[in-house]
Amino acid sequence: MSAIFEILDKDAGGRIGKLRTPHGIIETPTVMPVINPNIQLISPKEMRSFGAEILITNSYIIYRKEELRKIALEKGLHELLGFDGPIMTDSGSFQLSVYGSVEVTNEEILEFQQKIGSDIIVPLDIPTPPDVQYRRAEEELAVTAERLEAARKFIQGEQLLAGPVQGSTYPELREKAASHLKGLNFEVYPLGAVVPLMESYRYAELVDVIAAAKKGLSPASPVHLFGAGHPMMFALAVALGCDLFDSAAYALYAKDGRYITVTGTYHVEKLNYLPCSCPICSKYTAEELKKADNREELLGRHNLYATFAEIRLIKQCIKDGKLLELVEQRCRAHPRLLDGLKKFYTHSPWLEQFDPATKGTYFYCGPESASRPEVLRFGKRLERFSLEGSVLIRTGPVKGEGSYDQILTFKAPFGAFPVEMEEVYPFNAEVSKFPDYEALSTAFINTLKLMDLNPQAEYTFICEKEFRHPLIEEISKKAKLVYREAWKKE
């Protein structure tokens, strides 16, 4: 744990942390509203009222406009924007990705950010877009590495330096880049050039990119997901270990008449009701909002309220040990987010090492829950159970169970475990009475493995008739199988 970033609470790969900057400590995860130095829909001075503790702006825009540049150099960045909290500055890499070139060198923009008093400085990296040829991604990554090494030597002192992780859509390059940067000891690690993935709803690939970078970094390093501004994907990204987000979406969507919610976006012209209770939605009806002279500003305000409400909910879920339940709920808002959730759980073996061993109550939310780290952890520890004599495996108490030497409870997706553990996390799980195929598959596989580890025991397995599944035949080969209705008649 570094002196710059302190982790306070954890759940899955997500964490609540404190990031120390020259202008104060911020609590993560959080969103940095993007401030356009030329056009401000909402004053930076007001951002704290929405929940913003830190802002982000573009130093290249300030550098290129003489009037802004003069004020920033004379009075400082914070005076220019009218915000006394931490401010991160981008270097012009976004403009580089859009226009192909910028009129500044890496050294010039680093020096400028340093002089104007940026709290988090970003070098001029090469934002390699998705789907380019591997050779191009590798070559541009090498240029980025040179620039970041130069930046690390140039920037010393209180100001934080960001080390962007690039590598296009090649997980091996992302992990390689992250491993290299870890040795240079940057204070923040942004994941760059991911906006095209989010804009095209390629969440499964985004998950692989984030996971690859995280695997190359120290678990104690703060990670910023560049350009992630829509709240419907915050929970998924936080669960992967992202700590900082930046949002221009609140303003860009407002300009286009779009109304943000955590489950998607509405066009305000199609709204008959406002499904929110923020100060804007409590004051205006849908019709009034549509016709308001300052509609764009009002939409921007609502969008910010919705954005930070989700951040607060995510933090509470981390505190309660329920982040993965929130992730699963949010990822059902869009089919492509569901793809991201399925890809997310392919990384369960990696996530399991960070996921706390004890929490509150495990809630089964759907087939993907069968792949959660808690279930994986149980499956890896079955050898700890020693079974002998007559063993009853049942889904709930049954008549005559006292005549057995040992009693196991069967609960999908875990499988069979000693009845004494029923109130212990995660076996105190809230699950459906009639489990789905995926839950039963995992539970039966674990139960069969437990039987194989203890072949000397004699098993009786009592379950509901609805538990019919291809693997039930394998169970019946190793145990006396009786359905609960038939057992009641004996």
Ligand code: GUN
Second form
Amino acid sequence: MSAIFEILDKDAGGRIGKLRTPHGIIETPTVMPVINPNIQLISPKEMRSFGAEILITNSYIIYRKEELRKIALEKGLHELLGFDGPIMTDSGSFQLSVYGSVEVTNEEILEFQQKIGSDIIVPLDIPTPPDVQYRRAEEELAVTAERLEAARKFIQGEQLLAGPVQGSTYPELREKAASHLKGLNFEVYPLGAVVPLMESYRYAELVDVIAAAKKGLSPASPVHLFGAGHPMMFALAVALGCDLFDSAAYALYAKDGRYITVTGTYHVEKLNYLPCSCPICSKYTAEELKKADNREELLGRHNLYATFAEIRLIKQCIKDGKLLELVEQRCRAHPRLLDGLKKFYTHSPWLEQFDPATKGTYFYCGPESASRPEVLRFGKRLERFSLEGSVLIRTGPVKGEGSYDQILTFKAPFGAFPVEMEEVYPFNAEVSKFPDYEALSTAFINTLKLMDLNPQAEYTFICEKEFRHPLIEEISKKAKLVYREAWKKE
Ligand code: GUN
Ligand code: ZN
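What would the structure be for the form predicted in complex with the ligand, rather than the form predicted on its own?
The complete assembly is shown below, putting the previous chain first.
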């Protein structure tokens, strides 16, 4: 393998990839557990047993503490942490965003990361928070750009260099920053300053920020979502094209007595049962976990198991072409995630170019499914069908259909398509027998468009009388509309 990042499988904007680092190849998407060089709830050595392939730590914390710095410089970062796999190091930018300043320059921290043998080096970018004035976001972006250019000139060897994309909550700045950095050929592109968006559940804006940055980058580059550690939003972020996450959440949450699940977080004091079968949850009851002397450690372990289980499920879903089904399920965990899902599908025109033409069976999971890239793609390709003579559009086989010149199947959310394509992806979809407003909307819009493209044909449209929708009126103007007995067994 020669490329640093190789993409093996794709689904929507998501992918399974291999990233080559000086300490080995990792499979993405993955989460990098955050190791605090000062306090270790769970040892770095043990992280592999949860599924971790790469760790992340903070070079600034090491740099600032004499005894850590000495060991790191003499024996190297890997020896310091006791982990021989890949380790990414952050630069102190997060501390900069929290405390307003740091006692190190970009050059100093780059050189330090290089010397201690970091696998993925991060320059001292400026994490511009959300909602700042446009001017400030632009100015800080210019400083970040200078530092990243300096970093690119300085780091040229085996070690990978990350080029963080900033730009606050301005999608146009995010995209501009990303396309500028694309020209500098960083090995990894983290998306920065998104922690405040995630902390306040601003998932819709997060989606726009990720999509904007991705549009500016090459789809061949690996992307890291800085500070994203809650598994409930991994599927959504992966579907947008994020490959790496880093989690301090497993430890921070454990410290607060919080128990992570993919549908949200529980306070352990409020748990009567443990809804998980990881080794911790299999061994302890909720009562025992609450009272355990090492409760924080046990919670940290469960949180890591839950986190990596989700990564494995996401990867399986990519293999099976089921990532969007998972995204739609996960985004039902919280109304603000549902907002993120709705925002996600406003990017379907962009996602459509990455989405495989054929994959696992499309499942209609709710009104948002009507906006999936597959539905949009079909709507864009209606020109391919030419219709003549008497055309029957029906939801399922009807008596006497042999007398028509052409037969189309009507299936929401797609609309009418040639009956011969019923078994072809995505028309072999599993859909609701009771199509909702959104499914009927896209289906009728596509069907009307198809009729407009072929005005010479004569249409008969047979559907269930329960298909109530304002557009049925339009259909009846262009076709002889016949209602059939509803929901009859086939
Ligand atoms: N950790 C969380 N957010 C950021 C960011 O924007 N930049 C860096 N370097 N680290 C982070
Ligand atoms: Zn568990």
